[in-house]
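Next up: just one chain, as structure tokens, the form predicted on its own.
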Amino acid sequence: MKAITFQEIEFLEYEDVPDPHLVEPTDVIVRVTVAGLCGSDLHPYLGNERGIEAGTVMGHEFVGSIVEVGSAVRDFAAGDRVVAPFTTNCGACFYCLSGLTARCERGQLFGWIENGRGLHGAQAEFVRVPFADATLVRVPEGLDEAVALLAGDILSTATYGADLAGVGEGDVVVVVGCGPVGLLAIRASLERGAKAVVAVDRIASRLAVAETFGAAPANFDTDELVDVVRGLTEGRGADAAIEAVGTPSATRTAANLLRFGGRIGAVGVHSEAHLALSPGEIYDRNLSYAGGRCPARHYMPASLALAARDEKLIAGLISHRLPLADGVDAYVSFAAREAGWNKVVLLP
């Protein structure tokens, strides 16, 4: 089959590989029809994560029809289109049974093989998923598989994110970063009942789409961003920060913006050795900061009946749909930020 390979940083082939096979009796091979590119793929990508080994089929958002059921499987058939979070789930260990699912004891990443170790991804024409019956959900009839698609990553980290942030009836929530994860948050903190949503990002083009998307929209170079959100809260700051971004100075922003007692949901993959904000701050400020992977496979149920409900506003975050063969290039535009590319997703 053709797929996306790693090979070294930077530089990634589109080239023939093996077709997966079944290896135990809960796996599934599934026809890959839609395939997401995310952001966190660039992290292998750039470098910032090490240890991919060569030859590893990258990405780990799909929609698809199973072809091929293993003989343990039980809720699943051939022809089934599903989507699947960028994790695998058991169902049955400690932390599957308590909606931590990102976090299961025999859980893998696709996408990722380390020492021999690991499984691959799915910007390939085919994929092995392995606990099928606890990783997939069916998409639900009539629905865009590139709308679908999100409910396995981004939609349901923006939600995770809401809920990490305490957003709440009547608060003020600032979203700092408005790629598709910050977007969606916009999406996910207005269901929970803010009263407001301020977004901030340094890009004219990404904080058009927040507006649309329901926030007031904020340039990190152009605007006080401190008297945008005191404007808003009778001088105190924000009840809540979702942040994005996965960087120092997007966490520094984040607190700044908020009030004390305010609440930091965390859903930027971070990288750097020290939180930007000090163990004083926290306590001086009341200040509260969660984050962490996104138990998608808790969240896919919801996301997909808000993606059914919102089909056609969450599917203006598409900005490109190429061919799998295309995806290298992709990688290339994608990683520079140019103009105009936003959530992208390859076509096998």
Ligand code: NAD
The other form holds:
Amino acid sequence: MKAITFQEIEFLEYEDVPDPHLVEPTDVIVRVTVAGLCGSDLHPYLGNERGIEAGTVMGHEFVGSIVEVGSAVRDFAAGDRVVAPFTTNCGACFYCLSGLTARCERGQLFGWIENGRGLHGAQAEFVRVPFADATLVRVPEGLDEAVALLAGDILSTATYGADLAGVGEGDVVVVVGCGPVGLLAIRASLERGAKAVVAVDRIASRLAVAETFGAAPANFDTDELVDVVRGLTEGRGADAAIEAVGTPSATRTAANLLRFGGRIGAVGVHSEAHLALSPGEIYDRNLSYAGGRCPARHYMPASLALAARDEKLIAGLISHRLPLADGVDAYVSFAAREAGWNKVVLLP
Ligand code: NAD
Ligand code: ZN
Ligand code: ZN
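Would you generate the structure of this protein in the form predicted in complex with the ligand, following the form predicted on its own above?
Now the complete complex, all chains and molecules, led by this one.
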């Protein structure tokens, strides 16, 4: 089959690789119809996260139809249209049962093979899905597959960010980063009753989309962010911040804009050694900080319902629908954040 594989930092190939086959009786094989390109794919691509092996098929967001079914799979059959969360989960361990599915004791991240262990990704014609019964969800009838795909990662991650930040009725929320995750975090915050959302980025085209999602856009290069937020909060600062970037400066921006007792929900993937907040600052300002990988499978039923409700708006976030063969070039444009490049999906 054709697939996009990691070779080395900033070097991917579109090449022929062996088709996946059933390994465990709980596996299925999915023929991928839509595969996402995610900000998280950029971390290994740009070398900010290390360890991924040459030859690994990239990508962890997909929708497709089942073509082969292991003998122990009960809930799915060939021909079913399914969407996957970005990590697999067994459905039976402590973490699966408590809803933290991203930390399943037997879970794996799609598109990450390290030291010979792991799972190939979905930027390919076919993908193997372990623990299919617990991992996969049916695509609702009539829903745009590219929108459904977002439930498996960034739409759920946005809601998780709002949960981590404790966003509630009447809050003023800062969303740091207006990539696809941040844009959906604006929606998630407004969904749960936020009074106002200030969306921070420096890319004009993304700030413009943030405005259509209902936020007040603020450019961290040219606007006085503190003044913007104080103006909305009687001088106090924001109640909550969702950090959707993954850098120390984004953490600082979130912290700087909060009131006493403010809460940071960090969904950006970080690779620095230390938090850009000191324990003293947390104490002196009564801040709280929570972060982590989204338990997407846990959120998917609600995310798919939201996707159906807001399908038009959410579809507007998808700037490019390209053939898989154009995927390697798409990484270059997406990583450079060229104007107009937002969510990219590939069509094998
Ligand atoms: P993206 O790279 O498309 O977007 C990041 C945006 O942040 C860009 O628009 C960039 O201009 C902006 N930015 C950079 N520095 C900034 C700063 N200091 N202040 C404000 N904005 C800044 O990525 P994405 O796809 O939207 O993903 C965002 C983050 O979420 C990534 O780190 C990704 O890995 C992570 N993520 C986490 C999970 C999870 O489970 N926690 C899931 C999906 C994605
Ligand atoms: Zn992703
Ligand atoms: Zn589990």
